[in-house]
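The chain below stands alone and is given as structure tokens, in the form predicted alone.
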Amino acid sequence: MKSLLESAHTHLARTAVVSEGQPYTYQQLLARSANIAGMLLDGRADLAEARVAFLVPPGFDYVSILWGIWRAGGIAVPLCVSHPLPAIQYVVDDTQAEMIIYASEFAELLAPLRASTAARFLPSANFVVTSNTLPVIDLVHRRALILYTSGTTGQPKGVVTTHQQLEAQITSLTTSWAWHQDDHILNVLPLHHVHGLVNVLLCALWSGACCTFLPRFDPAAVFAIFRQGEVNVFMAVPTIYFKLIAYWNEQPPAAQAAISQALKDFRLMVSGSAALPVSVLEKWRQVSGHTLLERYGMTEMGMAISNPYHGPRRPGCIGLPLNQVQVRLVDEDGQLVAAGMPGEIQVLGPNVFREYWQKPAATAAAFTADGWFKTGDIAVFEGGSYRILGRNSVDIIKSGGYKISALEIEEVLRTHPQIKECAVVGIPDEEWGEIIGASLVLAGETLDLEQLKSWLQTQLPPYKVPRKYLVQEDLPRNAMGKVTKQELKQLLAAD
């Protein structure tokens, strides 16, 4: 954080962010923070690792209400504005936040929440004017975020990461992307995940550069900021590439060619959160003359692996490790491949997470007996660069930049009365990289569908509802009952 620090008080009078059209200096950043920091300690000298969860917009509060966390010396916990009271209960239980500051217009989805909990709860919009003097923080030792992420244990874990870490992460790619303080980047991504927080909001504040809110995504909205000129960066997930190509498509050739050339101007574009299909990477040169750059990445470590910022960028490959990442490809019993032959990726650096809160179990056994992190994703070393595979589980989907948990899926489903048995996969997408299927086995004779899609909707997060279903009599299984997801998965898409 005190690197961070250091760099607004280079910037002061610089833009920061731009948030509902309104420009906020690093000033006025920092002069915001300070003052909800001093709120959050309300007399006490240091929060210590107190967790304070967060459920507010993006925009310029949202970025005064994280740094005021860290500064007072918390853990900041944020929560996704698109999910359901029962994911946001999960994180706030999981976590045992201490408080839960929230915006005016999730007060009513909180409400349950009171009676359940004893975190405080604050309003972001009564925090005002205060004086108090804040800790200083230890950045090599101290906890500074937790963002959940599914694993094949199917409840979400918490990842911890201290800011030491934040730092490692950070720094690789201002180094390695050459950002700079005239950068101006456009942010169409949720928060509560790495990519949309580290990649693109605090790589923008390190290096003294503009990072600019979209409420929500909107295609024409996007364009329209485009042709202004001033955003000179962006970074998105497949999903969003896909979408910014059908509108394109659908507009007059003259409004064609103004997006085309306002895109022209651009320093870099980046895809990333899940694997670019070829067909969208070679669509998107053709409308903004631009080879999007693809990296590699997970919640757990931050950007591992990236294609060059200078030099060629090859369709369907991530490249080589960024700064100070070290990389390396292992067979099942965790001996080092011979190049050209696929590997678990396995990686070792400063931008490792700490660990999963409060588990010791699958913390231990994220990492190998020499420290690496196992990520569980598969790739090869050809022709000079790394190329993703798939996942070592076909318990985890990759759809729209996130990574879910089939079996956390799967546990929801059957808490469904009409519902006996069901399996959960990825099922190949161009548009989202992989849209979710689920097969049910039915407990009665007949299944209101839809009734069952709106249930799911106060259950899940919207990305994490099955898009397509199969009613069988029984689940493909093995000799030994395990059921087959791999025929599952073909049966689904040939559905």
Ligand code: MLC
Contents of the next structure:
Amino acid sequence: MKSLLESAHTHLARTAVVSEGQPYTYQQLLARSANIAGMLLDGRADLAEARVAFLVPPGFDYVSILWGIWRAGGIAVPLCVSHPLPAIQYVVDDTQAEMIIYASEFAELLAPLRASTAARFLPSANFVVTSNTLPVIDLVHRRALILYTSGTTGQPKGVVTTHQQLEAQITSLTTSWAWHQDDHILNVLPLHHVHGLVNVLLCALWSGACCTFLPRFDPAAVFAIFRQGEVNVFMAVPTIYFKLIAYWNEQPPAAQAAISQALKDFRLMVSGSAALPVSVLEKWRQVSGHTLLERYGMTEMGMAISNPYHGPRRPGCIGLPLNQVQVRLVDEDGQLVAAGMPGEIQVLGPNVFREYWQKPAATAAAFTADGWFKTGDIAVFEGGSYRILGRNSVDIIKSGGYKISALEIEEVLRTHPQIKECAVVGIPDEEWGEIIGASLVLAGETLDLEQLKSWLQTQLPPYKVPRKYLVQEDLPRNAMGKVTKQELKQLLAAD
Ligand code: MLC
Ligand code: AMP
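Following the display of the form predicted alone, present the structure of the form predicted together with this ligand.
Full assembly next; the chain just shown is listed first.
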């Protein structure tokens, strides 16, 4: 945090953030985050890693609160603005959050939580100006952030990073991709994941650059901002590039030409969080004149592998390890694979997370005996570059760049009185990467699918609600009685 603050002090008069069209300088960010820190401390010397959850849309308030929590010595727990109450409650309970800061639009949603949690509720609009001596934070050991990520074991796990690990994640990108104080990035991504939070927001702030927020992705609004000619860096998931291309295709030739002209002057355009289809890379090249820089990362480690900033970017490949990051490919016995053979990507470096929040067994299982993080992603190294082949678990789905656990959705589906059995899989899709499919065995005669979907929306975030359904007499199983998910994937894809 000191380094982010130190950097901010050297850029006081520059614009740090633009939200709702309003610019805010680094000086304003420092002043407001100090006020918030003082208020959170409320007379204490240091929050000493108390968890502070916050449910606030992207914008200046979000950034000030994040910095305020850090400056008071707390651990920031950003909540997802599209989550229904059960998903929010899970994070609040799991982190044992001491405080919940919320924007007024979420007051009603959060109201039922007040009875079931001891946390203090702080409306972000009511922050009063207070002064407090702020604690000196030990950046090496102090935990900074908990982000939730889905895994192969049902409920999401809290990924804990220290300030030092965050710094490593930021600086490996700012140096590799030549971030500069004159950069201006548009942020359309959610801020409870590393892509929008670390790669976009924190890299910009570290560099003294400007981050403009668009709280909700909308192709027309994105291109309107690009056409103003101020933004020169953009980062997004492949689904967003797919949607931008679809929108561009619908425009009359003059509008297409104006958009393409504006895009030509960009310094950098990055894709990540899911495999970038070569077709999308090529179409975007026609629209923008840019070859997207594809990189590979994960909540547990920030970014690890990237195509080069200078030099040729290979379609379908993710490039080479970033600064400070070591990568190896190993087989199922933990041995290094022979040249050209597939293996699990394992990562070592100062960027790798500290632990899963209060899950020592899961943390231990995520690392090898010699300290390498096991990503679960399978890749090959060929022609001087890594290429992702897939994952080692059929239960992890990537849709729109969101990581989704099939098991978590199955657990929710099983609590529905009309469902006896179920199995959830990802179905390949050019736009979304994968879409979620569910096979259902009914407890009774019939099921109202629309009612089921509405009910699921009260239990799960919109991006975790299955899009395709198949009602079956029985689930496909192997001789051991295990559901054969590959077979199910094919059935749902063909359906
Ligand atoms: C929404 N829809 C989906 C869907 N999500 N359909 C299929 N699959 C999905 N996953 C449907 C909605 O129901 C709706 O349909 C329509 O699409 C539009 O929904 P929306 O919510 O308005 O979508 P949109 O806002 O356009 O969102 C798309 C998106 C979003 C791509 C902007 O998914 C997004 O922000 N993704 C980014 C996730 C992210 O940041 N991941 C990074 C994780 S970190 P209808 O019928 O209701 O109109 C990480 C590490 C790393 O991975 O390497 O970066
Ligand atoms: P998350 O846990 O949400 O941080 O998602 C991390 C996962 O996204 C990785 O483990 C990969 O499976 C996937 N991922 C990220 N970038 C890429 C990429 N460029 N190509 C393929 N998969 C990717």
